[in-house]
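We begin with a single chain expressed as structure tokens, specifically the form predicted on its own.
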Amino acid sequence: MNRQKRVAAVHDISCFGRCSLTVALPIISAAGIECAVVPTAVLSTHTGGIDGYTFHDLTDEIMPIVQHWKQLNLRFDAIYTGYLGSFRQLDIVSAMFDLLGSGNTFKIVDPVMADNGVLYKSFSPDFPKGMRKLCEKADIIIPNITEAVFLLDEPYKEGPYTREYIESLLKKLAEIGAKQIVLTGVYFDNEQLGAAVYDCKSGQIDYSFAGWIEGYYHGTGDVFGSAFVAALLSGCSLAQANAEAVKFTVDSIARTKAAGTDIRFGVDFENGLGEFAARLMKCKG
């Protein structure tokens, strides 16, 4: 039997509302990959469309966890980061990459900070510059279109997009330093939505799309990112991992829409985990 892979997921915990660690942990685990967690904060619910949530900052706990893991000589196949709420957390995660990221460890950064052309209210206008510094140390970054233009300090453009525009974004993002780029929220018309991937070494660009489903569903970025990490660590190629993540995310949205569930509560990814894990077995050979 092959050695079990291990991922360190650095995200907050929203105790209700599927996002961040409550998404990353089950999706990555379903792929047969051990998922260790570094919680950056604890919230009663996620913050999208829900008022009155509680929040407890865990910044002071992050480095002691990392240092203990270092003492235990733990090895990780990937370090996967999501929402980081402050410049201090960016600096701590950067140090974590140095302490725990060996030459064989994928450093994967989802630069969660903006959507729909707008920076999240909790961030100052200079936050993207700090996130860009963290992305410089990553092997793979997973921005959406809005986050991409903030990282590049460019104005936001509404879609649909042209292939030329998307590919120019990918190549500019590559200049930040990551070896592979995954760009989400890509669409060339109002019928399909998906993601593009760019392997900076080979110059290969691949796309994956699925049918457009109307509505804004919370937590789908975390679902996509976690599925992508699970697929990549299962042995899928960059293009295959992208395709699996797109399918898993869109299928989760479709189940949620069909059930009429309150979209603030996240998407039903749980009922797709078995099928997802079975598909990833093909990558494992």
Ligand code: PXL
The other form holds:
Amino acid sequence: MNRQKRVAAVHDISCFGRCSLTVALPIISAAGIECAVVPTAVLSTHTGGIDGYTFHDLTDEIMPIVQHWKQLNLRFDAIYTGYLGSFRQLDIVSAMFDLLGSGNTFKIVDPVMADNGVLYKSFSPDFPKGMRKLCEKADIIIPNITEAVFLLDEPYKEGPYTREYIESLLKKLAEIGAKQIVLTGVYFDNEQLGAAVYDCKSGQIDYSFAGWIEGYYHGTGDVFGSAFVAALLSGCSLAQANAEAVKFTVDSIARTKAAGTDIRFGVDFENGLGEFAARLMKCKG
Ligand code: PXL
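One more: the block was the form predicted on its own; return the form predicted in complex with the named molecule.
Everything in the complex follows now, all chains and molecules, and the chain you saw is the first one.
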């Protein structure tokens, strides 16, 4: 058996609503990967469409956690970051990359901050500039189309998109610095939705799509990102990891739609974990 991989997931804990750490931890663990966590804040729920949530910032805890890990000489195969709530958190996570990220540690940044053309309500208009700086240090970034245009300081366009537009976004995103780009929320018609991956070194671009399901289901970006990280560290290629993440996410949305669950409560990814873990076995050496 190969050495067990270890990831540090740096996200908030939204206690209810299936996003960020409550999604990353089970999905990455289900793939047989050890998942250490750095909780950046504790909220009663996420901030997407639910009012009255509590918010307890944990920024001051991050560096002491990282320093303790450094003393213990812990090594990570990947550091996977998601929702980061302030400029200070961006700076601290950037320092964390320097302290814990050896040459063999994938730095994977999901620049969580926006969707459907708008920034999430907790972010100021200059936040994307700070997020862009963190993305400069990443090996892989996983923006959706809205986050991509905010990173590039371009106006948001409604889809359907053309292949030329998507590929020009991928190439401009590559100029920020990451070696591999994963762009989610890609669609060329109203039938299929998926994601594109760009390997900057080889120039290879691959797409993966699945049937479009109507409705804005919360937390699907984190489900996708976590499944992508799990698949990549399981040994899948970039294109395979993208395809696995698209399938896992869309299947989770389909189960949720069939159950008629409130779209703010996140998706039923739990009932897909067994099948997901079994599919990843084919990537494992
Ligand atoms: O899923 C992204 C996310 C993560 N964490 C918090 C959020 C959101 C999106 O709204 O509010 C707290």
